[in-house]
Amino acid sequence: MSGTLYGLGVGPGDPELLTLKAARLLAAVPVVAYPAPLQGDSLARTIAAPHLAPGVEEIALRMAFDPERRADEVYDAGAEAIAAHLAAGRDVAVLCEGDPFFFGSFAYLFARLGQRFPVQVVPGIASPMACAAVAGHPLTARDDALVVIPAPRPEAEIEQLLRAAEAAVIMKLGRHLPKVLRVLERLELTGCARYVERAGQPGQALLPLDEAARRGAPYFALILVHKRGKAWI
């Protein structure tokens, strides 16, 4: 009998934001896998570390984390390493920052393994929800339409998407922050926008847009926009 592949959402950064189910599984599975940079620690593993079982076997999927490049070879090799454990009857938990199916790296392993082995996905707290809590800024209310926009999208597309909804989450800012700020200014939405970086992680910050522009944004930063300013109005 094969093992089960678990896609575990570990939340945005705070280990206490793991669900009870994720914590229970982490304490029981014999193998964990997680994305990691070419050098250094994995954020997903760092979040999950307090909950890992002693002696757990680890598979680090080391990649460049360049959003403009695919990592097919890394996922191919990682999937085969995971498959060997599953075929031997060992459960494997794949750690995913935020939620496994919300811009999650687990999706690429699911695509490779989901037809071959039993899979269970455990949802996690995604960064928009964590950032809304940090900012004290409800995302939506009533019948608001919410759009989630990756900042690497072309500037004209970001503007078009923002025009179409009452509320927005603009993610993966990094070097794209100046482009996003130009769009917000053109649409006269800067007063309705809130910037949060590294929610739940060391270095968490809630900053005015002009200060964020001076400092520059990390990849783990986003902007929340609500056209009414406050969702409950």
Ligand SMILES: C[S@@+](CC[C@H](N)C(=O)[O-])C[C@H]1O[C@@H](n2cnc3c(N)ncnc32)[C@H](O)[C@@H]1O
Contents of the next structure:
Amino acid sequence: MSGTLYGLGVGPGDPELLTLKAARLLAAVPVVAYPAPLQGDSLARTIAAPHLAPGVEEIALRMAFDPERRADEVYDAGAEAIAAHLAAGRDVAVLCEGDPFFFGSFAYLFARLGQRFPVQVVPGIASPMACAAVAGHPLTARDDALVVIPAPRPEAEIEQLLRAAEAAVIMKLGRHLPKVLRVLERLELTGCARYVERAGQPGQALLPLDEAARRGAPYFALILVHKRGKAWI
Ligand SMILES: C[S@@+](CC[C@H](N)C(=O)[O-])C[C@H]1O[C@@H](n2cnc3c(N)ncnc32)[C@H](O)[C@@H]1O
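Mind pulling up the form predicted in complex with this ligand next to the form predicted alone we just looked at?
Now the full complex is given, and it begins with the chain already shown.
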């Protein structure tokens, strides 16, 4: 019988923000796989480290860090290495920062292995939830419509999406921060926007937009917009 492929959400950074189910599976699976930079530590593995079983076999999917470039060969090779374990009856947990099905790279392995092996996805705390907690402001309330906007989208599309929503999460900021700030200013939304970087990770910060603009945004940063202010009152 083949093993099960687990897409395991490990949350945004703090190892305590990992579900009991993820912790139980981490202590039990014989093999873990995770995305990693060409050199250095994998964020997902660092988060999961306190929960890993001693002697667990590790498959690091090492790739150049460019969130806007495809890494097909790395995922092809990684999928085959994982498939060999699954075919031999060993369960494999793929560690995913945040939630596996929320912009998670697990989707690329799911696409390659999901038809061949049993799959279980264990949801994780996703970054918008972690960042709302850091910001100390509800993400949505009452009947707010929430839109999730990847910052690499063209400026005009970001503007159109933001106009339509009552609450928004703008993800994948990095070098796109100046473009996003231009749109927020044009729509007069800077007063209801909150910038959070590295929620739950070392260096976590809630910063005024102008300070973020001065310093520049890392990849692990997002902006929350809540147009209706205290909609919950
Ligand atoms: C490829 S997506 C992965 C999202 C992840 N699967 C999740 O559930 O949150 C990466 C983007 O998520 C956001 N992000 C992820 N973790 C974050 C964190 N700890 N703090 C702030 N933003 C984060 C950033 O906008 C980043 O560019």
